[in-house]
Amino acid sequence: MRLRAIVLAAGKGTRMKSAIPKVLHEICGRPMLWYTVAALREAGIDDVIVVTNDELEARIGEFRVRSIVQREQLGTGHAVKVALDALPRFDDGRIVIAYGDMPLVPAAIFRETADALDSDGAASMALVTVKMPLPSNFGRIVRKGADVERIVEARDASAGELAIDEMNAGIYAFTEGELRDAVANLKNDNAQKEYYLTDAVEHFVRQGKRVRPVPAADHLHVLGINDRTELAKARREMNARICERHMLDGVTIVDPQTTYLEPELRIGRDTVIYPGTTVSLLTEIGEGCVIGPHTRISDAKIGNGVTVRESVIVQSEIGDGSVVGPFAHIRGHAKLDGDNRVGNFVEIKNSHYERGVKSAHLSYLGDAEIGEETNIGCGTITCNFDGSQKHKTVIGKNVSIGSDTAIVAPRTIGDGALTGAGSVVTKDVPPGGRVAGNPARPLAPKAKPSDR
């Protein structure tokens, strides 16, 4: 049986008064049509078909979808029809219709309405329904027995109608043949002269033909976006939920209200994420680390026993055992590679660190490369731009950069160098090397006993 799904992503959301389309304004670090898109392939539907307008076109590939422009707003019927009609047929298939804007749905509600036109005898349609707080706008679910028998629409809803709580949350499921007969039939004889999908309910109950509902457990599940403020309800509820689930896996998180976390993000267990702190990209994350308070991380490799606090660190790799922090700024494809102190107001850019380096305040490491057991002083800078390109500075294991030393690149500090504090260095240093100064000079060897 082949099992595809179409996605309507066409409409212009006027109401998010927004340059932007509508399914590309993001919850937690995705575009909301991400979230559709990757719970369907969730629950196992690969075939995956959006309908766009000209402004999402342009961006759908990053999706990895087949894309189909609706070209006039006529209509969800319209929409379904259009996609059918650049589809190859396949009369025996299953169809899933899904909204790009309804990011927060589970996958397992797409199986479960694909499920239910095969389960306890067969049926023509399978739509969601979901139990609302009232007063509410969605169409009103009619039932006769356990079938739907119609949608009543809230504006044509009786008083009696309007008091029932069960109502369409805009998802289905068809058998493809009976799917394009209804589709053929849909009428726009209403006051917006539209196609609507809905009306396919009251096309297979005159047939004698199922409609089988498949209740949703909480609303928020088919929550759809149309403003800002549903949007900001839907990241936050998203968030829960990732949150969620890192906590079950073996992460503590000290305050999921006030953390910020993204999907696909990897963190080890034991790990402690403390208030304030943002997580996001593809961050990895590894055991036993102290995230935060008041951190930012992003599209970063952090390793084991690491502890960051009130830093941020953005495209770079921490290495196991490491301290970061307060207020340090680690970017730029830096890599730390291990037991490293990196300490208050210390900026590194594009930097490796070898094991056991330690740069605990005040200092900026530019394009540097940096031995094991090198400790560079407060204040020391690695002066990497001049005027026109960027310069490298090599500096050797287990030398020591005195306070306020200015490295001017490109130069090359030998192993076991000593620059006295306050130096300027324009020329490399040999290995064993002592300089201080402005410029920095070697410093005459220390007299012997026997020389005096």
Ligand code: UD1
The other form holds:
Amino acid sequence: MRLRAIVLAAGKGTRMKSAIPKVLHEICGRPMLWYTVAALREAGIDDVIVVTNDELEARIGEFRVRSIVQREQLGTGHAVKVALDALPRFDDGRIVIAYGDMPLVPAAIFRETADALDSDGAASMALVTVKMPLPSNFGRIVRKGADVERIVEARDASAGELAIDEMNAGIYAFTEGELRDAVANLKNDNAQKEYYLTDAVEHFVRQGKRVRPVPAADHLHVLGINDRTELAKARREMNARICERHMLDGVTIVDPQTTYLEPELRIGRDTVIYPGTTVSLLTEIGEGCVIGPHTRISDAKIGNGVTVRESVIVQSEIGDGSVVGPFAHIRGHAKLDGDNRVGNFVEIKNSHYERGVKSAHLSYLGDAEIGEETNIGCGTITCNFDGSQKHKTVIGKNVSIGSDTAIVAPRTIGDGALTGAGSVVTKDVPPGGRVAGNPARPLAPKAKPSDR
Ligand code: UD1
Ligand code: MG
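Having seen the form predicted on its own, please provide the structure of the form predicted together with the named molecule.
Starting with the chain above, the whole complex follows.
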């Protein structure tokens, strides 16, 4: 049986007071629409169609869904009709409908709603209901025994109906032929002069067909985002969920409320994350690491047993056993092979440290290749930019770069070489070479006893 989902996201989202379409506002680093599409896919619904407006249509490519533009927003029922008119017809198929402003809906709820159509005698429509504290702007569920008889929008409700605390969450499943029939018959004789999808309930009940409620356990699961206070609430809830998943997988998160995670991270067990830490994009962190406090790691790969304190790591790789921080900034495709030490106030950009390289204090290493076990003294700078172009610095193995060395790139310093404190290196240094001064010159060979 064909199962498709239609996500309604063409509304103007006026209460966000924003130039950006509502469903593109982010929670935990992803647009809210991303979560709805991901949850539908997780529920086994691969064919997802999003109803967009012109602004959203311009950005819909990133979601890898089919989209249909609803030019005029005449209501949720109209949005569904516009979508169905543009889709091939499968009368005995099933259609799940979701609203794009509800990013917290777990996959299980979509699955359960779709399954409810066929359980316990066929129904024409299933819909998620939720008990919610009053007052609320949600549509009210008017029941007739175990079934739903009507949904009344808050704006159209009588005082008695407003006292009902069972609400329409805004998640539905239909058999397709019946849905097509229902939306073709909707009227807009209500307070907003809109075609309400929710009026499909009365359409079915009039024909003696069944509408089955699917109660949701937690009203946070169906939180609809209409303004930025709700956006913040949803972020908090989503972050708590992501943290919980990692904690259950063996990660210690000292304070989930001040640890900001995103949905697609991999974090190994026995890693400990301290407060004030943000981990984002497709970052992978290995096992037994210590991360934070006050650290930002984005789109990075961190090995096993790595310590990162009060530092920023962006688009870079840190190998096993390395110690970073406090106050280091590693960025721009830097790669540290492992057992590295990067200390206070060190910036590394687009550089490669082989195993055991150390730069413990106050340095800038940009566009550099550094060989095994080399020590970069405090205050070292690779002068990689000549005002118009970037140049490379190559430093060999077991080199000792003295404190406050400036290396004017492009430059090569051979294996086992040494620069004295305060050197300004303007010429290549051969393997084993020893230079010092400004500009750096070879040091006189050490006096041998026979020279005296
Ligand atoms: C809707 C429900 C209400 C439910 C609530 C849950 C209707 C009539 N009412 O009300 O019963 O309790 O959701 O959050 O459905 N949209 C379009 N095109 C349109 C109009 C809306 O795509 O022409 C989209 C919006 O972008 C939004 C969704 O449909 O994602 C819901 O619309 P919204 O205006 O937010 O409906 P609510 O008033 O919240
Ligand atoms: Mg809404």
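Positions refer to the first chain, counted from 1. The term rigid core refers to the maximal set of C-alpha atoms that superpose within 1.5 Å between the two forms. Worth saying up front: this structure is predicted, and the values here are computed from it rather than measured.
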### A163 C-alpha shift between these two forms of 2 Å or more, rigid core reference
yes
